[in-house]
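Let's start with one chain on its own, the form predicted alone, as structure tokens.
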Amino acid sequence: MEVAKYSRGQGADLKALRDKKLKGQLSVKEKLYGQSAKAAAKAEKWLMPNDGVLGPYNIGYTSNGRYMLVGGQKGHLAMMDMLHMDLMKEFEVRETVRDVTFLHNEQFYAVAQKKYPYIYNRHGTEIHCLKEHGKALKLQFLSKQFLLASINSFGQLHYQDVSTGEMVANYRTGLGRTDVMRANPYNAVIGLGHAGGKVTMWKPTSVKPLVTMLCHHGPVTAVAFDRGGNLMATAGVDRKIKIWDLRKYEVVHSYPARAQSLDFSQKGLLACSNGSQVEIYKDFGGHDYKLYMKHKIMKGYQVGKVLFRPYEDILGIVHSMGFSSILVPGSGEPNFDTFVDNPMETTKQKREKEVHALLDKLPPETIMLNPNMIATVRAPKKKEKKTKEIEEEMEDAIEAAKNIERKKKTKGRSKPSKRAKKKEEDVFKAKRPFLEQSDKIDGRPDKKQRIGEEVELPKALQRFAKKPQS
């Protein structure tokens, strides 16, 4: 800061005064010279840089693409109307933004601070500062559950419910600082990308990650997740794009190439960004992405983020200087579902939507790896159907050892304590082949193993053990 600039001049020289009374005055003026001088310099920093630079920025979409938010780093935030090309609203906030990101609708979006995330409505009033996510880095929302996802700078995931207010989840991940998050549009599992190589995915009701994969050799630089939910492309430090199949966890290709942001379009086109350059690969098929469009930002200026934009095809590219957009012919998704998204929705559409959405809001427990296990019955167990026929036949054998008629001996060889002791000895040997049968199916070994036949002993206690009788 040139706190020079704003400053009066050189200060009046304290030691040479006598005069106790003016002595104090003048260093209490000093002081507050001091600090005006400090807050026009603070205020020329924010608000009128000399060299015109407000980024890098970042930038965000609303679900049906019409609505565009960009955020730069230096306390920039601007949000537009892309369908008519509107500056909707523009303002500063007078410190560091390290993420921006819609809510349900473009009525309300969360920033990332420089302390908290903030969340402002549409004309730019702060609605709410959430301190229990601390300095958050990166920001995710998940429209389907109404949930607000964050990792900051301590490496703590925090799951925020924006409709009612409370906290579902926070977890510590264990891995350290993190800057790379992305959500899985398919199944909501959000995905982190860690110093040391691997990419875990989380949901917020379990502790500990879902998938851990050790993905590169090095940190790893971005993650991004297909319309599909079958693929995910990661890019690190050891210069690889690599694309991953999620069904088996395995690598389908891998491509020698850095890239500091990845994003998927809705017709699966894979857009990277590397310092001023700008490439986008295409499926030729079986998940074979080739070298498809490439641009060039003038003037070498560093792209930031690539981000496809929703229902068309323009690739929105945020960079040091501020915002460009290319055409990307064949990425968006030329027929759009008016009660799923829709761009050209009315002020009466959007409020019924927003109604809706509310009412099938999906509680966290819905978010897994596969969604397609939920309203399923589970198959029964084959265990189950193993143990419950012999039960069945343990039944039938113990009634039919109940029903032997045994002679009636003389010489009081035939009391009652001793036929009804002779009957529990044959239920017991009825019953005996069925409990070994069952404790094998459940895996539990018979305490009372013969030593000498299944347990062989060291030869140093060998001598103690017990001679099988003959």
Second form
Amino acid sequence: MEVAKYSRGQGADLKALRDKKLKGQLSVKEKLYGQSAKAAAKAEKWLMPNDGVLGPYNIGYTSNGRYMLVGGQKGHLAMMDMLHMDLMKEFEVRETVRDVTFLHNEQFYAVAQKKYPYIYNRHGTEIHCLKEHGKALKLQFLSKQFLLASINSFGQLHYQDVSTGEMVANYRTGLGRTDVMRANPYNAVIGLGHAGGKVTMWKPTSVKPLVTMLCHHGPVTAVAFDRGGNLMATAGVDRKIKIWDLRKYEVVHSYPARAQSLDFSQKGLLACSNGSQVEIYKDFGGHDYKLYMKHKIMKGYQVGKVLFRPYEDILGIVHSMGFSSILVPGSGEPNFDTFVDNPMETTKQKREKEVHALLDKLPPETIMLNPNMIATVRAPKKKEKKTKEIEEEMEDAIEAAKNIERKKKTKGRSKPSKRAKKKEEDVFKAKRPFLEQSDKIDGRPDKKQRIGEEVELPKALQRFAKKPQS
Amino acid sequence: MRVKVISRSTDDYTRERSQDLQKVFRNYDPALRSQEKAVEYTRALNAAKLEKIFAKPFIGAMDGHIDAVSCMAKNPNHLKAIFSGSMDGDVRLWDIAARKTVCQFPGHQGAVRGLTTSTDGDLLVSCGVDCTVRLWKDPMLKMVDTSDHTGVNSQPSAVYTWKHAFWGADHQWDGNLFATVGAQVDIWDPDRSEPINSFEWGKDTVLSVRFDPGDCNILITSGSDRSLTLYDLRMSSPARKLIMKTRCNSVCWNPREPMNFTAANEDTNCYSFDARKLDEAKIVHKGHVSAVMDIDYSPTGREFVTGSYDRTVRIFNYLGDHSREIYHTKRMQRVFCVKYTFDGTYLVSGSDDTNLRLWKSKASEQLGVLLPRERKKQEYQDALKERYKHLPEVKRIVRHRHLPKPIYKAANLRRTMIEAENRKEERRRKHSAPGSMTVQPFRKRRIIKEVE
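Form predicted in complex with its partner chain structure, per the form predicted alone context:
Following is the full complex, with the preceding chain placed first.
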């Protein structure tokens, strides 16, 4: 602790004074100076820790922006109360830490360590070791469903319910190792960016991704989702930052820039970290994003992750020297709602909120691309009425099938029950082509693509065409 | 250059003293809240499940009678009091809150078939198969005045003997006349020992009678010739008659829409009619699997309760074609009479097993005084269930009722039979000349004719 740095020179020499009144006044002042120097030195202790010796940091904020969690690559973990600038807990795990995230409030946080992710309590006590996740590279918490999602080094996506401990889903993405993962706050869909330039979106109840988009000509380096649910920003190695409209899946803007990390603020500002500077884009009406602010840190130091602090005009920047935060006017939501997130919560309010969140915990089936589709009416399916000719043909075919001559088997192999079964099979075979004509089930196309008669096949494929039933 | 940045001071957002209320700030922006519909749907599902957990409608049984309970009477001025008459002539006054007999009115020799009170409560009329009508003065004095003298009201103030056994009785809502029915409809004045007026249409027994709450001169009776007859006291002869295919056991007027009445029929359905247009039923209320014995409307006029021979009590919405609720107990046998209390929260059912049973009209309702927060929560949950009741998961939970096995099987059997009949009807219609077979709606099907 460098108290001397903040003490602003030597203290006054009070012994030489004869005037008692002056002596008393000055000694009080000196005491105050001493205390303020100590307090400032204490702040320095974690705000600018050890010049980046403990590796690039990962940061996470709670949803009300009050608590911040930093985890250094070399295993340094610290949680602090940003409202009163208090360090709550600091400890070393002596292992590689790849990602940190808070769970539903500051009582618990998950840390993706060398082999498995661990869950710690606010006192730093290890509570759970999540072995099933494997070597997690990134963690995301879906707060309404109480699901912890992780992507591991094999490209497997795991969803675990942290309130019951149940593993809800684990899927192999099939697209290799990726460490770009972001949760869409609007619909709780997980977006992954892959090495081939694809971005896939996942929900816990389906094996295949909901959406696969080809975004870049090279690996995707960062993904971010807007709070309103309409915009997605992606950055790739091909030196482009693209802003996508998620309703039409089209590019809205494309910038020739690099970005190591992207983040959207509550008010729609986009922060990109690029080398030793941070660029902030703002939309001036109608999704027209233009450069708003640039912030350069000292030359030579690389900026890592950028994260906006909720409900404040502050952007947290992680760089190779540690962590710093800058003011970005207009990025935070100034009016908070006590029942959604309260940065100045009392303990009772926090407990009530936790209980209500658990009572209203959403089942994982409610995650979908359009969350407003719940309780809407499905359009009725149009049943095409069979024309009379088709019906007549079907009846003729059934009659014919019933009347064909069947060979009578000897030695007791032609039992009446077996003959009746054979007859039924023939009738069903005769009916089948007519039933297949009404092949669209629920308006969805047939899963197996049948090559119809209308399609003109090239000669090489003609042997694979299904022969029409005569 | 001045730049505006968010700067909050904790003093503005936290309370000053611990006696103060916590400060609450709202921002209704939907962007702050994600997945609102999913949250609301989950809350509706939980509300439906909680409703089922708290559904305990049975409050208690009142035992004391030694034979089946045949009729009950209630009075609008005394919410806690209910009269019941049994098949052995025992008339009792019960205190619903204590579930105990307050007073007995001995005297009848045979079954008591009709019990009714005057609207102001100082006259009780009972009539039975022993051809007598007994009047009792101030019957509910004992409920108010708990002193021990029994002399005053355990003796009838008047006993009128008449020519035939009685099957039902009812008192005018405004006025002091009452009507009894048996072989004919008799109108009595309590001071006269003979009926002041008598009506007759046909030679069949009349089974039940009800005065119209809206117009004190109109009454409706149901008879064993499968008819419903409307009488007007100002005319010298009956007004209208409706003949149905099966007999109606009981009728009740809707207290809030006094031109409508509902009849409980032997063919397990209840038919709601508009008294001005009797040729077609307004609604057919289906649900019971055996004859419906008695019917009573809630004072709100929005629902009614029916008791049936199949040992269940059902509550219907006044416009509903299927029951909203069904109550049954292993110990409750054939239900002969049901009454809704005048505050609309309880039902009383009298059955063959000599007990009167007290039920809640809303099975999961919390009775007693609710705190404003509790009440608001309950209203919110009711609104949620109402909004999402069409979705399959919520509907399944809200609709689910456990039925006793005989009822469940009987209902399935009925359904199969009705479906088979409908199918055959359809086929007959398809194979006959178009237009030769008319489609008759169910509301008309059970009516034979209307007679002036």
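The term rigid core refers to the maximal set of C-alpha atoms that superpose within 1.5 Å between the two forms. Residue numbers count along the first chain shown, from 1. Quantities reported herein were computed from a predicted structural model and do not represent experimental measurements.
Superposition on the rigid core between the two forms places the CA atom of residue 37 2 Å or more away from its counterpart.
In the core-superposed comparison between the two forms, the C-alpha atom of residue 59 has shifted by less than 2 angstroms.
Taking 2 Å as the criterion, residue 430 counts as shifted between the two forms: its C-alpha moves by at least this amount when the rigid core is aligned.
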